[in-house]
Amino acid sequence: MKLQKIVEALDLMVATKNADLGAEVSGGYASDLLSNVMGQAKTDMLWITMQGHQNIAAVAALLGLSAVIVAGGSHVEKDALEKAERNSVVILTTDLPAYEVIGRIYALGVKNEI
């Protein structure tokens, strides 16, 4: 599924400038523990978190994630946005709780291959 469809369906805010919403999304991962994301998330996945510091951009770039969704109305730091933009990482935000974001994305048909 294209990232654009998810952005529209969940009414997500695009926080990064010049974000490419044409990326394909292959699944999703939810965690606030960076080392856990690095060990479990896969290329082209969405990452749902409540973290807003610059390390989310570094991890997303390292793994080649489709986007990071910062849920629960959490603040994304300016440094995180700048780092994301330098590394072509899409950061999306929402006031929805992470649990609801994950459920809605799953209901759209984005499911991880087992």
Given for the second form:
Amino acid sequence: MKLQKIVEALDLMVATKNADLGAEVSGGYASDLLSNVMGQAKTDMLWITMQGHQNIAAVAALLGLSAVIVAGGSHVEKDALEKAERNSVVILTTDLPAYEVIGRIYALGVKNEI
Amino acid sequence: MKEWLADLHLHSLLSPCGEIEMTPHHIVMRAAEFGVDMIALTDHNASANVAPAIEAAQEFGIRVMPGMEVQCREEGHIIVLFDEIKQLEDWQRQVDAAMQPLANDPVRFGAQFIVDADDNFVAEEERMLLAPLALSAEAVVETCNRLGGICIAAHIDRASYSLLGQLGFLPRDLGLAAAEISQRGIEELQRKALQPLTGGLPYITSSDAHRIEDFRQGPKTSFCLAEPTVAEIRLALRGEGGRCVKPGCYIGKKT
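Show the form predicted in complex with its partner chain, please, the one above being the form predicted on its own.
Starting with the chain above, the whole complex follows.
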């Protein structure tokens, strides 16, 4: 599923400038422990978190994630957005709680192969 | 130059998880008994028991570095240390302003007591101290460094409240002076495995004690310093000017 479709369906805010929403989303991962995300999330996955530290941009770039959704109205640091823009990482935000975000994306048919 | 056996991460009864026996007077008395020369009382987002500890320590000749274990927005713990109580008080005001309005539940999380230098009850802290501040890791480190303090990423080898665990890696420009490893018998192993992720920070070991027995048994760090100050500790961590730091020391095994 294209990232654009998920952004529209959940009415997500696009926090990074010049974001390319054409990426194909292959599945999803949810965690606020970045060390865990680094070991578990896979390329093209969508990552749902409450963390807004600049390292979310580094981890997303390292893994080649399709986008990061910072849920629950959580604050995203300015340097996180700058780092994301420099590395072509898309950061999306929403006031919806993480559980609700994940449930709605799953209902759209975005599932992992387990 | 003198060797200082130090434990720079200790909790008093002001921390919700600190045992009642962890009064400032009792801690410095036992420090003297154990041969620990320098300590820091580092309660969660709080410092009201530090001045009583400094007062009580005069009797025992123990150096108490004013300090705190800060919980940043990302839910990592950072040990901050200062030379003077005034600097810690300045920092405490910023912590108070950034604290969430949550009340502690003493039954579920443990009571938080402020006492004086003679262990007399002064007050019960009613705010929930073990909670993240509305300050990023960067903001905590930058502010404490500017106030003349030094910042150490706490227990990076733990599963919870580790800045390394929360952030995946420690950004090189964060301004930390060291990383702390807390568990026993894993010093070399952890250093080798974790150092690339910490940006090559030097490391220290501390007990993170919440009761006296853990203070006695837990790891300490030996510092070779001209005097027990932040500037000297910085030199020691960098191995400069003949100062040095030796983690993985224990009571009774001082070398």
